[in-house]
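One chain comes next, on its own, written as structure tokens: the form predicted alone.
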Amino acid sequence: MVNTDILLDVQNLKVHFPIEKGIIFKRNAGWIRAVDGVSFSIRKGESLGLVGESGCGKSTTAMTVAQLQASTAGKVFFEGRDLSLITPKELRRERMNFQIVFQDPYSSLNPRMRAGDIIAEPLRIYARKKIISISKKEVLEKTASLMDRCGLPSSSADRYPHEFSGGQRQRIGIARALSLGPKMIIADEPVSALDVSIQSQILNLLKDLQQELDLTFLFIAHDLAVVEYFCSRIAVMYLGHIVETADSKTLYNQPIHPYTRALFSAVPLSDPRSARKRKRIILEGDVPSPSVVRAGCPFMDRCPDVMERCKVETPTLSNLDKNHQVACFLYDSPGKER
């Protein structure tokens, strides 16, 4: 039976990229698994947070649930449908109900169009190839409504985006991907391009959207404060794996998968005295290759508490209770003291 309100299902999803090596003749060298196995669910109306460190795979899964890059394997179902099975006409159609926030408002813009016609682009695609049916007053009205409620006033649809700063240009994106009326935005690192001050007003436009739009978030981010303040839900990944997931509260009270732990450690506390009382957890070594094929835990490397098991299985998300998952070998006996 279908879970009517899982939005997205993501299962097993796998994303290789083949190594090359040669200039003339070239040959498959290996692969980098940027993406190993990931598996996660959204529900209508949630904010989940994916959340790690640079090169851990977040972007890269989020380009392939927004049908931006193919997977390797595994599945993507929107509303229960699996994305993959579709065809490209369909796809186009079904690319209406989630749109993308990109990182880089500097870079995600034409630099050659203006605001209003970057902002009413997707309509006009759409309409032109008679997927919806809009005319050109619609068009205008409706863009001039997605200015104001972005905060953008409209006499500015005629700029161009030098002539806006790094907020005004991601308000600019972010009207873009609502202009199709999607169900759920994948904002892909979508203020750590934004001075500190700036972030705070795009958070809260974010939130005002979500709730008067009813959206879902898929929210890529390697600022945890920036996870903790608008996500419900965290899901924290290493070299390609999801280790953990809870909701929001949890996570940052109670992280146990040694990963975690170490990386909300690492968070700045706002009172000097929690700050100095805190332990600093400080993994050692580096990141592996995601290159190398390797049996066992994907952070047994660097893990203080690996054991001989570690290295010769591999962990799989367990649940600790009904919104808890971690992929650990210290938490697989049940009943274990956290």
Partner chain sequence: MEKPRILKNGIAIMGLVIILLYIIMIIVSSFWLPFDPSEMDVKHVLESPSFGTGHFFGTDEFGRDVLSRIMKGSSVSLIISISATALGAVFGIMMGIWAGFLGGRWDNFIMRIADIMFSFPSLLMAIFVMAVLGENTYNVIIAIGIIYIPQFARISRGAILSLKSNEFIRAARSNGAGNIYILFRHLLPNSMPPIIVQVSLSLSVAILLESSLSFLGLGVQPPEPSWGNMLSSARKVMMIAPWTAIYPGLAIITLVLGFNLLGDGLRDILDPRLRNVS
The other form holds:
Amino acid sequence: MVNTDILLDVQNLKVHFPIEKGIIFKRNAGWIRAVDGVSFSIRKGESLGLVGESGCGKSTTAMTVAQLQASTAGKVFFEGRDLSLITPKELRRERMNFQIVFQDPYSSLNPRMRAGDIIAEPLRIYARKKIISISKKEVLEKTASLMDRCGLPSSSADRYPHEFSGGQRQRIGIARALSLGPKMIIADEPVSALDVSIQSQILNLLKDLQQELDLTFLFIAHDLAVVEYFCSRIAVMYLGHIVETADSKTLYNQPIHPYTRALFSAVPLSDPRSARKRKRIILEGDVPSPSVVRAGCPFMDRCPDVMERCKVETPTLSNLDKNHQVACFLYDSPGKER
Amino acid sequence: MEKPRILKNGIAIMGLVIILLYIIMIIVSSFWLPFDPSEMDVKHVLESPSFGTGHFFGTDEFGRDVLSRIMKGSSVSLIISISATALGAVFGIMMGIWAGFLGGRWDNFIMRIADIMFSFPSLLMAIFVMAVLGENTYNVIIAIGIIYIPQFARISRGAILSLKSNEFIRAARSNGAGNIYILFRHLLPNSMPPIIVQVSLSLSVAILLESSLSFLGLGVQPPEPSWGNMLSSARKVMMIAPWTAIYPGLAIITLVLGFNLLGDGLRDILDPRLRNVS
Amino acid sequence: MGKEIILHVEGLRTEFQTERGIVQAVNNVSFVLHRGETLGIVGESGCGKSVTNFSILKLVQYPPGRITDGTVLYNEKDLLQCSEDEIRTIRGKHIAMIFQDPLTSLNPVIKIWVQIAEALRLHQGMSKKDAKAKAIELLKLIGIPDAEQRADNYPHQFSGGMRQRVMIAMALSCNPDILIADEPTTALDVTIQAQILEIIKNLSQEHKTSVIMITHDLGVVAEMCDAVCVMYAGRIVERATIDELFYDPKHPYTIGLLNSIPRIDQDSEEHLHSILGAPPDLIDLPIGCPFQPRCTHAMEICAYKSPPEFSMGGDESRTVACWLHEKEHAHG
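Moving from the form predicted alone, what structure would you give for the form predicted in complex with its partner chain?
Zooming out: every chain and molecule, the one shown earlier first.
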């Protein structure tokens, strides 16, 4: 798979957390399989949305890709380099290329640092480590231009995070992520903590920045409408697995996997007439615990179309066409179309 | 220039004023005292407070001036309280940061030691340490300091742990920051508020512990005056000469109150969310 | 209208005393709720939608909160004038509430069925045995599998969605006239949200329960409500039936809000419309219309005079608090 267009390639990623029991003598009482064999790739300039409900492993996947969480198995290639094989020093240099925008605009900024210092911090760290060379004056200029670009008044550089509104704090977080000139932004639920009228401001800003700076996005969200608006391609996760991936239009118009179909039909529509017309698929029950090891499809106990085969075998992602993969036995044989 | 925030907080100012008064008293007492605090005067034994004799707070059973002894004792009490708190804070915070930052096995090991130390009532622990080390002023400092170590360890560990899960720590890591940088730039500054409050409360408890130890005869040894051993010797004559007990008692109460007020005020002041709010 | 009015809120004002000054959280709010109707109160955080509903049941903490004016008529009785004892029998029995966070609303050390039965025994004087049977019946009704066994569980053994269903079961245990749902699905995932909304919808239809649905999610409003009040900075800026609101919004804030949500059922354009700036600080509100600093249609009058609620075409249930619509009011 030598494709120069591919920026990020994730292969069979697994992240399992130990469940510890006991107070003084800790022993392992099992594993939480937060991410259990996830593969995807992102082309340059593309934005891939990772959607799913809480506990499906989307955030863990993002943090593992960002090398902030160790993986249990699998590989992450960034521009063709296996990030698990490089030295810590090389990794630090590589981090400049992928930066994170966090979910919570309150806890993602140090309350004791001024806005300007927060944005300049990455530059200062890399300058001190002699990875980039930048003068103090250039740092200030760069910070001012980043603040300006992200819609923050330059006079606010001396203010503390609590003096900003939620939307402005998120702008500070975005400016910080941009300071090192990354190629990819990992956005972990960047708008879910914001009010509706602020949400659209931030989404617009991110979209503008993507075009201007030719950024690639890994966009994590639980809000399907936001992902569908922002991303060109979507991967749907359930219980640590990707169950379906397609470009956003296809996925909305022809969802294939029973879970994707239920997920889309559960989204409240801001349109009362079509809301009254449509038939919703209401799923029974809850997402099972990721600590129980079981054979079969992860979705089998909530699936309306469950078959005998689903209870013994785990379906893998297979191509429906070039841009559409699904992990479901209903669509396994190539000849069988919907 | 903006007014320092401490001046906007009434409670903190009251505490600060009380502590300042004591500090002035210590400075004055180091070169001037109304009477020699250890000179006995058989002619003026147990004299009630009066302006005529110059014994404003009266005299004790050996005819020594109570005011002079309180003034002299204040420096002993304050030095013990400050040194013991510093001792406990330095070692405790180091342990707590070590445990909280590294986590895992280290955390378990350090915090179990702290738990064992915690399981002794503090006065009992102090008596035990004094019995081992012997009775003198320096050992009082060590005894109280040892009691404080687990308290500071627990508080600083808690602060570090709650901060560690913040996203700005993750953000710093994703920006290539190392452990030492994160510890000094992000974790320590944000964990200061609870530690500073603990310091001010520890200072007041140290005064009480020192007084208790001296009262029991294990602390500062007579004839050197301390508030605790003054109360101890006043016990025998308290009924006929209540001033021998009342004034040292008042001294303890007001200084402890001062530290507590300062601690309460600091808690509000150090909350960054209340800063620069117009 | 011919429909029976079950709750009539008139001129409600609630303020909070803070260190920085007085916050007018609810500022002259009036609305009516009909029997069997689902009324949505929608707005962004801090607009006063939750405080409005706490005020209805006198659940505002004093200090710092205080209801300074207004009447809340339920069965011709003003709830705000009721004594603590009177209001306590109304809460739970006649007007029930469910909250956003189902974990903190349940007592962690008491079994599920006991918590449901408590309300039944308190308000209906049931025996313990009857109450348990009724509690299990309610758990079945809201779709808890193995209700008999699960009734003996403690809250932590239930998932978030199941806990919210238990809250609904408790709220409905006494067949209340009114159910106040304060962001009932905000903490839940979409597929679970769909389950919960379905349950509320079915139950309100079956029992003719009126529902006040407080939410920030216009999608939830569109799915659930018959009528809507849009709140901004402590005031109702627009009230309308559900179709009027979505297909003929009048207030610039409502229009902006509707345009700023990404729509899953429409092709995404290059840019979302967005409202400039952020909601105002309730301590120093602008003198005129609270939305004026963010409004693209702001006129001279907006800066110094706050608009009253103009009714459209003389219809009391269709109002807009915006000077742009003063004429329609006059001609109507």
